[in-house]
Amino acid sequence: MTLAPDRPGRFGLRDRLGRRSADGSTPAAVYGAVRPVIVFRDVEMTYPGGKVALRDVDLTIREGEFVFLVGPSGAGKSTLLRLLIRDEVATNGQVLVDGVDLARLRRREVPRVRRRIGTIFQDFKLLPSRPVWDNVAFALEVTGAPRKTIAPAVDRVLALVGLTAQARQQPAQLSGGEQQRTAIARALVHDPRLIIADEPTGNLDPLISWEIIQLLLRINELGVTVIMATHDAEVVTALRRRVVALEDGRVVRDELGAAYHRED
C-alpha cells in the first residue's frame, strides 16, 4: 500500500464545519458531508489463547467529532484504541484511519500513519530527564522534522496548553495537571488530525480533571477529532457529547448528546 503525502494540520476546521449544536454534535446538514476519520467494519479481535476482546464492531467517527468511549474494565476500550495506532492488527474486519486500511500497511509505513494521530495516556509517559520544551520537541525530532520548524511548533503548542512559563522546568517540578498538559502539547505538536486519549484524567483530582477536559474541548473546537476512553461518569454526563459504549467487546450503545449510563 502506498500512502498519500501527509496533510497539513486541520486547526481552523471549525470555520468550515460551521456552528455545532447544543449537544456538541455536528449539525445534520453538514455532518453528512464531513469525511470519516475512523471506520471499523465488522471488526473482531481475538488474542492468542482465544480471548475475544472485540466482536462485530461497526463504528464511524467523522472529522471534528468529540467521542467518549465508555464501558466497564475489560469491555474492549483499550484494544479498540490499540488497533487505531496499529499496536494490534484486527483478527477479522477492517480498521481504517483517514482512509488507510491499517492491516495492509507495510512496517515502514506505520510511523507515517501514527504521525497523523496524537496519543495521550493516563500516566503521561514524559521523559523524566528532559525539560518540558524538550519533551515536546522530542516528538518532532524522532520523525526527522526540519530543525528550523521545531522551535516555532513547540512554542505554539506550549502557548496553546498554557505552559509557556514552564518550558524549562523538569517534569518532577510540575503538578499532575501540568504534566498532562505537557503530554497533550507533545501529542499536538505534529498537527494530528486525530487525538486518542486513554483515561487522560485517571490520575488527576476532579478540579484538574475538568481543566484537562476543557483543554481537550478547545482542541476539538480547533478542528481536531477527539476520541476519549474514560470511566468518569460525571464528565461524560455533564458534557453530553457522543457516547460509544462497549460491553464484552461489542458496541451496545452509540448516542449523540448522551449521558454515561443509558437513560431509558
Second form
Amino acid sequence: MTLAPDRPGRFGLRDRLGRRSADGSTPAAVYGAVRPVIVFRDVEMTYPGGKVALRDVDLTIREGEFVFLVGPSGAGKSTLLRLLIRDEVATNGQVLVDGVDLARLRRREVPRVRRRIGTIFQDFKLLPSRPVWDNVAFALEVTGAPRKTIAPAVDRVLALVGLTAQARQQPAQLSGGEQQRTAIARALVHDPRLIIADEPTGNLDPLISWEIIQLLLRINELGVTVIMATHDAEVVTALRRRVVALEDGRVVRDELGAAYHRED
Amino acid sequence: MIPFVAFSLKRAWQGFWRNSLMSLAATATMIFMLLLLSGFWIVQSGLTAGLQYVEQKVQVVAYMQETATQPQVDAALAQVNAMPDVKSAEYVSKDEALVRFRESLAARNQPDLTGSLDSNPLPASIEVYLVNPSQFASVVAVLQAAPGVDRVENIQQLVERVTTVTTVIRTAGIVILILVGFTVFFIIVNTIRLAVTSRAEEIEIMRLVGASDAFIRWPFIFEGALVGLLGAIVTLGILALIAAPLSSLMMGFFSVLPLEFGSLVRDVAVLVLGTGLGLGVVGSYVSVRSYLIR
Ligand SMILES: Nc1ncnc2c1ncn2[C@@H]1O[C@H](COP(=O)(O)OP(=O)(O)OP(=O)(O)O)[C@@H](O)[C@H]1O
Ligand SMILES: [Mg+2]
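Switch from the form predicted on its own to the form predicted in complex with the partner chain and print that structure.
Complete assembly follows, chain above in first position.
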C-alpha cells in the first residue's frame, strides 16, 4: 500500500515552516533556524527499583516536525514520552519542552504545561459512559475553560477529525478508528503545539491505522509538532519522515527521511 | 471562585449518579457504620448515666446528738453545702426518721411494733449527697468537727467498692467505644477509597489533559461529603423511627437516670452528622491524594 502525504498548503493554515520540499523534509538551512520544541540533554531515566529505561539521550525536535520513535519492546519509547508530559521525571539530564525545564517545574505549573501537549494512547482512554461530544468537552471542563468557549471548540475539533455525525454516540457504539479519532479530537481541543502519540494504531487494523496516520499528518500540516512511538514498520517506511530509533534505552539512530529499519 | 465551586458541586452530583452502584454501596456502608456507632454511643451514655446514678446513691450520714440545737443543725448544713464536692445536704428530724422507718417496714410487710414505744428512739441526722463519692473524707471530717454531731457513719469500704466497679465499667465502655470508632473509621474510609479507585481512569484522564489538582480533588471531596450527608440523614431517619418505641420501652429505666433525653438526641445527631460528613470528606481527600502525588 502506498500513500501520498498531504501537500503543504492544502491544510497548511498555520504551517510555520511553509517552505518544505515535496518529500516532506526541510532544507537544512531552514531547519536549523526553526525553534526547538523538545530538547533532551544527556537524559537518564532509572525507575525506582533500578531499571535503567533511558541513558545518554540527546535529542532535539523542532517545531512542525513529524517524528517516528521506533525500537523493540522495552527499548524506552513510552518512557521517553512519559518524560515529556512529566508523568515521570528524568533522574539525570534535562528535558525541555518549549524551553521549559520540566525538572524545575513546580507542581502547580505542571497542568498548564500538559494543556499545551495533546496525548494519544493505544487504549484511547475514553470515558466509557459519556458520548463523544462530552468526552472531548471533558478536557476543557476540567481545566476550567470558560463555559462559552467550550461548545465552539468541541464542534471545531470534531469537524476536523470527521466525527460531527457521531457526536452523540457512546464510545462503545464506535469502531476502534472512531474511538481513536475521538481521542485525537480531545488531544486537539486545547489547541496544542505538540502531539504525543504512544502507539496510536497499536489496537487498529491496517486500513484504519492508515486513516489515523492520515489524520495525524493533516494535523502536522497545520503546524503541530507530532512525535509518535510505533511498531508499524510499513507506515514508517512508506512515509519517509524523521525516525529516531531506541535500543535498550539509547538512541541508536536518528535520520531524516528514513525507513523503519536501518538501510545501509 | 464561585464558578469553581458550582462546577465542583455539579461534577460531584454527576459523579455520584453516574457511578450510582458504587455511590449507593458506599452510602449503605456509611449508614450501617453510623447506626453501629450511634447504637454504641447510646448504650455508653445510658451506662455512664447509670453509673452516675449509683454513685449519687452514696451518702454521708451524720447522726445528731439528742441535745443538738436548731442553730447547730443549720450551721452544719450551711458548712457542708458550701463545699464543692457536695451535691445536696438534707436534715432529717427524729419524726421524719420514724416516718421513714415505718414506711420501710411497711414496704417489707413486717409488723409495725413502733406504736408500742413510748418515745422515739431514732436520732435526727444530716444526709449529704456527693458529686464525687471518692471525695467523702473531707465531708466526714467537717461533720465530725461540727458541734451537735454525735457520730458520722463510716462509709469508706462502701465507697471503695462502688468506685472500683464503676471505674472498671466506665473504662471498658470507653475502650469499646473507641474500638468501634476505629472500625467505623477504617471501614468508611476504605469504602470511599474503593469508590474513588473505581474511577482511577477518570482521574488519569484529567491529569493527562492538564486538570489542576484542585479541579480533580474538589469534586471528589464534595462527592464524599454528599455520601456522608446522605448516609447521616438516612441514619437519623432510621433512629427517629425506632426512637419512639425504644424510649417508651426504656422510659421506666431512663426516668430514674440523670440522663436528659433531649441532650442525648442532640449529641447523637451531632455525632452522626459530624462523623458522616467528616469521614466522607477525609476518605475522599486521602483517596484522591494517592493519585495526585506523583
Ligand atoms: N513504571 C515502571 N517501573 C519500572 N520499570 C518500568 C516502568 N515502566 C517501564 N519500565 C521498564 O522500563 C523499560 C522501558 O519501558 P518502556 O515502556 O519505555 O518501553 P517501550 O519501548 O515503550 O516498550 P513497548 O514497545 O513494549 O511499549 C522496560 O524494561 C520496562 O520494563
Ligand atoms: Mg510502550
